[in-house]
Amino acid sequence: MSWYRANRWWVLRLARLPLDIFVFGTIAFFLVRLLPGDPVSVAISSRSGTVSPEAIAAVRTQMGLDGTVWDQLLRFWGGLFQGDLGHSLVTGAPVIDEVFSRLPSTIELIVLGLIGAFVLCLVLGFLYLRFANRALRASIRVYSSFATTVPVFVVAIFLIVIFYVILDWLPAPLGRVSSGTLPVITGFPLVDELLTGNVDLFGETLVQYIMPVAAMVLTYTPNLLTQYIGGLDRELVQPTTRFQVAAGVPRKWIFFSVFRRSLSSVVVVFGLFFGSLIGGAVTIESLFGFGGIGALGVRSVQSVDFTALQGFLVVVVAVCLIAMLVVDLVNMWLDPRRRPGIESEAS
């Protein structure tokens, strides 16, 4: 029990995750099957001549289809805990190989904008508390003060047309390589690259990345430099720092200990963004022809493929879920006074 009373806020957080994932693949079940439209008459609809109501139920049961609402959803929740989400209504191929195959590009992207985005508001929350410039420090408010304002999508149309269309600077926005074809090995293309000696192809696809990865640094940076500069201006009053700038401490590990106990709101707002930038990561697949997870998700939608559309969800959802667990754990390490049951025990 000791161990279990010491370690409690991050073990129920990882039991909580499993159940978290199961209700929102319910919530998806229900939610898809509000689409307009059959998928069972998309499917007969390249049939020439009249189909028969036998072909027609046949066609319902092998699409999973058959018997009512509840039934579905008893063969969805089996083959959820199975690791099986069923079969394409389109291509007919494993919903589980389609969402992984394309999955590990999305996320790479994803990865590469949040680091980007974590490095400069880092950089700029250092010029913010290193330099006491008003200018310096009102441009940086101003930069922050955009959070939320300007979608991911314009921001991108923008760099398009400034360094592909006007200077001609970078190359048309037109798939990761524009010659070749990428290998697959991992699933995450710049890693592939790597893995299978291909710098050429890995200096194109780096190339290709500037224009999409930029949009989304410029766009979801401001969100973190909020909560960043506002950290900062707390912590520099707190009774700590000036405890520390009272005892004489160098002021480069000042700066260190005020630049650490900032960091917790950051890290909650970095996590919260992984949902968001999967949404952006979406758009910009789309803008600039990457054709990833996003591309499954809009397919599926377009030709109502329900079974697709449900697994494309719930694993997005599940790789949301265990993103925010990951920052949970996270923060409560660096600030132990967030963890479950800390007031009962200090009181």
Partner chain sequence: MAETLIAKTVQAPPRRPARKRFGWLRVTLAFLPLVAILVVALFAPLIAPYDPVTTVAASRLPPSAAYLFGTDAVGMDVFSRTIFGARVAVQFGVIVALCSTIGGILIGTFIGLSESSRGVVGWIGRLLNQISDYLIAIPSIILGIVVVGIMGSSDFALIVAITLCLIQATIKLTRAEVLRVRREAYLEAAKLAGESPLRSALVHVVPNSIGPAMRNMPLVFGNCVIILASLGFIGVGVKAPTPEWGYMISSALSSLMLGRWWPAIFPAIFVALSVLAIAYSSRAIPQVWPYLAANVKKRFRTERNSRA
The other form holds:
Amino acid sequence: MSWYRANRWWVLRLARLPLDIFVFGTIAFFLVRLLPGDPVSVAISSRSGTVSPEAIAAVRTQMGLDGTVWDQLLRFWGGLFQGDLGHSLVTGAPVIDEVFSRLPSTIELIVLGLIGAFVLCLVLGFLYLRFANRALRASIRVYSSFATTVPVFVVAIFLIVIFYVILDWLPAPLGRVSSGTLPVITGFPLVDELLTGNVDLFGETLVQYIMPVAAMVLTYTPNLLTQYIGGLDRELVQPTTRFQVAAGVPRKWIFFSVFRRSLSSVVVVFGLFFGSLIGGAVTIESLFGFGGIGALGVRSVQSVDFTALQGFLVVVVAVCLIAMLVVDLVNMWLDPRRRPGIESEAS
Amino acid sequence: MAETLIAKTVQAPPRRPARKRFGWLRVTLAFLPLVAILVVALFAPLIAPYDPVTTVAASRLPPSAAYLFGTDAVGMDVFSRTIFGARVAVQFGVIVALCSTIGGILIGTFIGLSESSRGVVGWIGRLLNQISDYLIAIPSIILGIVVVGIMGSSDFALIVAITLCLIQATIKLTRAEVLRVRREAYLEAAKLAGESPLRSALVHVVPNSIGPAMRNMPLVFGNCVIILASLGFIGVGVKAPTPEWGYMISSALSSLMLGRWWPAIFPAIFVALSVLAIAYSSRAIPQVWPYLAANVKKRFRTERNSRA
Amino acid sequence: MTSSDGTDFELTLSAVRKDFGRGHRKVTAVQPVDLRLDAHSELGVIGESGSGKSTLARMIVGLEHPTSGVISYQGRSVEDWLSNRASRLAYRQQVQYVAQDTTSFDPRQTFFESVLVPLRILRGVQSRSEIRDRLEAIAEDLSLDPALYSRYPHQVSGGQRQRFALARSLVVEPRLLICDEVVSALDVSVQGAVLNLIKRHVARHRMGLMFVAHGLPAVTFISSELLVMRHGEVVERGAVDRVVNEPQHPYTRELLEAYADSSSPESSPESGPEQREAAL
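Form predicted on its own done; form predicted together with the partner chain now:
Zooming out: every chain and molecule, the one shown earlier first.
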């Protein structure tokens, strides 16, 4: 019992995740049924000749769209618990496979962009802290004020114009590889290319990644940077820092201490803009011809693919929820004040 | 150098010095970017030399005196289209900002007031709060794709989609403010004066808690421009010939691969400029607002006194 | 039941108790207390902050619900009074509550707009000229300049704001007035003036008074009966003279000694340093 009380903060937070996904799945289920158009008639219209009512009913059953909405909902829930999201109405492939064949490449892009943004943020934060140069500090501040403004695809267009059209240093933004097909093992293109030992393809993809990842880094660094600079400014005047100065702690250590303490303010924003990262990745993929998760969403809306769309929604939201969960947990771990139920035990 | 840094920051906080000296210059500078966009949008037909949706010349002409930004793949004037693009963006921005602010204030007030109350009202409030929590979990572009897919591609669908993406912030801001106002003693006084809950909500709670939501409005406007351009870019935005920046960029990609950069770069520059301008104004206006309000009120009062 | 003879009324509390929180966090704000108030009552309630005296007052006007026990007015429980619109308005008109003013006025309304609301709703006065007359009369009574009605709360002094708070309650001519710390935030010089106004008004209109405060001088000045509370418990009650001259409970004695020590009879140990400065 005492274990539970001490660890309640993360146990409760963790327990909420399946519930959230379940509720959201139900919302998605009803949402996609608002789509105009009937998937059965879409599927049948591609066949030639007249179609008998029996055939329509057969197709309906085959698609899992027979019975009332409630029957379908029960089946959907049942599938959800087993990790089965049904079969695509258009391609017939399991939705879960369709989603997971595309999701890793999107996540790879996001992770690369995030790592780059994080590193750039640390570098700029270091410059900001190390050099008291007014012009440098002002320019870092101005750059950080670009947070959540210019959309990532606009930055990418600028990069393409400069590095492809004018300078011609980088290849045309047309997919990950110019020839051949990507090997598929884990779904993460870079990892797969390394695993199959295909160094040529790996290099090619790496070069293709320069512009999209640079665009993401340039776009998302200010988000982290505003928080980080704010954190640095706050930490510098904290009593802790003053005490260290007064106690004659070496400068290097003071810097390190301030640097580390300000990092927790960066973690907070990760959860907040993960959604916009996915949105940004969708536009970037469409711009560079990568064809990731966003293309699946557009396709399933256009082809009235109920199951694919609801599966797509559930997975995307689950990814976002998991990202938020991780950020929440890290935050609570770093800062006990954020743990729910803490104040009740204090008083 | 590092030593001076520590000494300096410990003596004086590195926060920007409080800006006490306001002037009309500052006020003008704060409003200028926003007003410039609005002016371009308003007077687009006067500024643009050609009709934005008709072919006026050969395709992909480079920029020249006659065609400032060149022509695009079907021979439409890129300059005219870009200028009219501001008009489209502003139209959507204003409507979405109004919808999400008014809707957000109403929903946020309802959630704030119904919180911790029992019965049906409490449940509805909690449900709305939960839904608005889920809304941030969905990336706005994904939400846009789905809503536009469901409602069909129309201006109304786009407005609904973008409003759904942006209303959450207004709801949260208003809710927090309502929760603060709710504890104020004047609500108790109103109750003791016999005012009904509905009346006191409309007369006391709403006017006293709309501040943050109103200050958030320029930001909603800016975000709307971003989302509209992004949706247009991936092909679920406004319909084809309409001069919308995101759609213009995506349709110019084929030209870009051929090395013709002008149809893509100019709308991109305008998206960036307008979004930065709105962001700047939305940060600067709240800073000069107290000065402006105080001066306007003073002027108004002296006028009234001189009349009396 | 709602009808009554003249201005007489009877409000009784029987075994009224109030807890806040649940489980191991439960705090008892008011231990079971019995009390009776009528048109001749001048009851003072005194105690340090957190002693439950405000909770007691707020329960009477229905801002808090007692955990157990019954508060009844004219033989009918307050819960019952507040259950439907007509009797709720009647009860609100007859029992009025004034709190410390600091935030009790909507910052976006003028005093005129704030004060006319109870008159309109609780008294049903609709004609503009009558509203104007009544507001001016009450302002006169509380020695307020009627011109101040067009001001906003932040434009007047604390004493004026407090008098407007009183005006808002008194304008409906209640039978029982409950004052909760109405003078605690005021300067000592203003305190006396406000207390005098309350005393005079209550005497003239023959209304019952319950006066809650943490400052002893104010309470002894205005009331004839005293209730001393500590940690939610009534530790001593009786006529003011009796309690002041022969305190029974050690806490009351402590309280009285604290005042005897201080040089000025108007200052109180709990009041802020700036107030004590003003008194010295």
